[in-house]
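Below you'll find only one chain, the form predicted alone, shown as structure tokens.
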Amino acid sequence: MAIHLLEAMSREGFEEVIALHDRRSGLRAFLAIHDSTQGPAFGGLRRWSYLDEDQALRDCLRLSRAMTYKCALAGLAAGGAKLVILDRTELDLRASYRAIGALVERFAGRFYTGPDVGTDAEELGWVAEQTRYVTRPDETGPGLLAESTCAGVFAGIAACLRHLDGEEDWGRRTIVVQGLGAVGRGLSRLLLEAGARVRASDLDGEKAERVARELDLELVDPATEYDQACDVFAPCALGGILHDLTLTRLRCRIVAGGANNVLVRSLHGERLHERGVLYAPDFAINSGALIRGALFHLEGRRESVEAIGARIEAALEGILARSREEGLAPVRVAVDEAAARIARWRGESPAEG
């Protein structure tokens, strides 16, 4: 079903959506700025082989809005945005990223971009050739972005365990980590160091074997990752994984990880709650890299990884406490709280936003 773009923008409170085409590089991309009321909009640059433009635009809009929610819950004077590139074989990568950099520069600080799926140090370097408003991958940038996300997710998992059992008791815990990229690998390391048993999966078999040897962790077949009996299922790959079919396969007590947009729809968070599974809202638990990058750009300082973990832990504890008090799913509490804060920024009532 095609998106009715202006209707979606009005309903979800988007400020601006841009479709970008560059003839020389073959670039096709979307930029969605959800909110810049409080300060600059932050959003990474994702390059992915989307099925079509409609799927790319939907992903861009969802990720952009989630970034605003992250900023709101983290207490940052900033809002959310997202850039997505439709990856194609004919794409001239360097020229495409330079074109993106020129676009970002035209916003003159209203929008900052950084790493995401498909965009790492080399690509960010190309963007930085054209703009100041990018998270640079060298010593002049904020650094420790993946580490910050890992610290937040680890602290969030600890908060969830205490919420259910009153203690972490890592030695008795089994965690299944889905995806062994920078965040999944780093989270696995923290969990192992704490004494937990870690099982992990990744669609890239060679990478999975390499990380398993490096960390001495147990691998599971990606086809069976949802079916593993465990305390925590930690999604750390792409989003959109929990839907009507997969959530019925889960044999965990907690879902808490570093991936964005884990739920296909918010109602799946409600269904997890009904099934007795504690879902830590992704935009509450995985905002470590955003906090590190935003504070660097906004205040010129590098917040410690430990302080970022503590900040996310405290925010999630508040969400879980209200969830228990009001009998609501944590995702509903988090969405309501973020929406209320955003409405206050805009001088609206939450119902208007």
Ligand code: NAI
Second form
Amino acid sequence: MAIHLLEAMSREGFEEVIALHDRRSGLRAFLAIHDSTQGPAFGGLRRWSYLDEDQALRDCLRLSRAMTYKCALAGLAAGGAKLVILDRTELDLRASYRAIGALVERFAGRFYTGPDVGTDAEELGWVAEQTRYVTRPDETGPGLLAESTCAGVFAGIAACLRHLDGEEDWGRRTIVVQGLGAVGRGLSRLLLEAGARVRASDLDGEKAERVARELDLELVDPATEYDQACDVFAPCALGGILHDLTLTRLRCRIVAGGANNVLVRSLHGERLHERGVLYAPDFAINSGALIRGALFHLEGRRESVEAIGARIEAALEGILARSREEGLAPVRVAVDEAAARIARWRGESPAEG
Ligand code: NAI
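Swap state to the form predicted together with the ligand from the form predicted alone:
The complete assembly is shown below, putting the previous chain first.
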């Protein structure tokens, strides 16, 4: 179904959505700025082979709004945005990223971009040729971005285990990690160091073998992660994986990972709750890199990875405590809490947020 863009923007409170076409490079991209009332909007730059522009726009809008939720729950004076590039073989990559840089520069600091799937140090170097409002993963930037995400997810999993069992007891835990990229690999390492048993998958078979050898972990076939009996399922690949068909297959007690937009719709978080599975909301647990990047730009400092882990753990503990007290799914509590904070920034009543 096609998106009614202005309807969606008004329903979800978006400030601005831009469609970008650059004839010379072949660039086709969307930028969504969800909120910049509190401070600059932060949002990474995703390059992906979308099926069509509708899918790309939807992804852009969802990810942008989730960034505002992350800022609200992490207590940052910042908001959310997202850039997506529709990847195609005919793209002139360098020229495309330079065109993106010129767009970011036009916002004069109201919007910062940074790494995401498909965009890393090299591509961000091209963006930085045109603008300084970019978070680079090299020594000119905050550094330790994926490490900050991993520390937050690890601390969040610990909070979930303590919430259910009163202790972490890593030696008796099995965690299934989906995706062995920057986040899945780093998280697996932390879990193994803590003494947990880790089973993991990656669609890229060579990468899976390489990481399995390096970390000495067990592999499972992609798409069988959902069927594995375990304590924690940690999605660290792409979003949109938990829906009517997959959630009934889960044999875990907790879902907590680094991927963005894990649930197809937030009602799937409520279904998980009804089934007795604790779902740690993605935007509450995976904000480590955002915190590190935002504090670098806003306050000119590099927050320690430990402090970031502690901050996310405390925020998640608050959400889980409220969830228990009020008998609501954690995702409902987290969405309500984020929406209430955003409404306060905007001077609206929560119902309007
Ligand atoms: P990455 O691109 O380094 O790794 C993703 C990995 O997942 C790749 O190895 C890919 O082959 C694998 N994969 C894709 N689909 C899969 C599937 N269906 N089954 C198994 N493996 C699959 O990305 P990164 O940085 O590790 O990010 C992972 C997720 O975490 C993404 O959703 C990203 O948006 C999110 N995230 C990452 C942050 C960061 O600091 N890198 C911050 C916040 C969220």
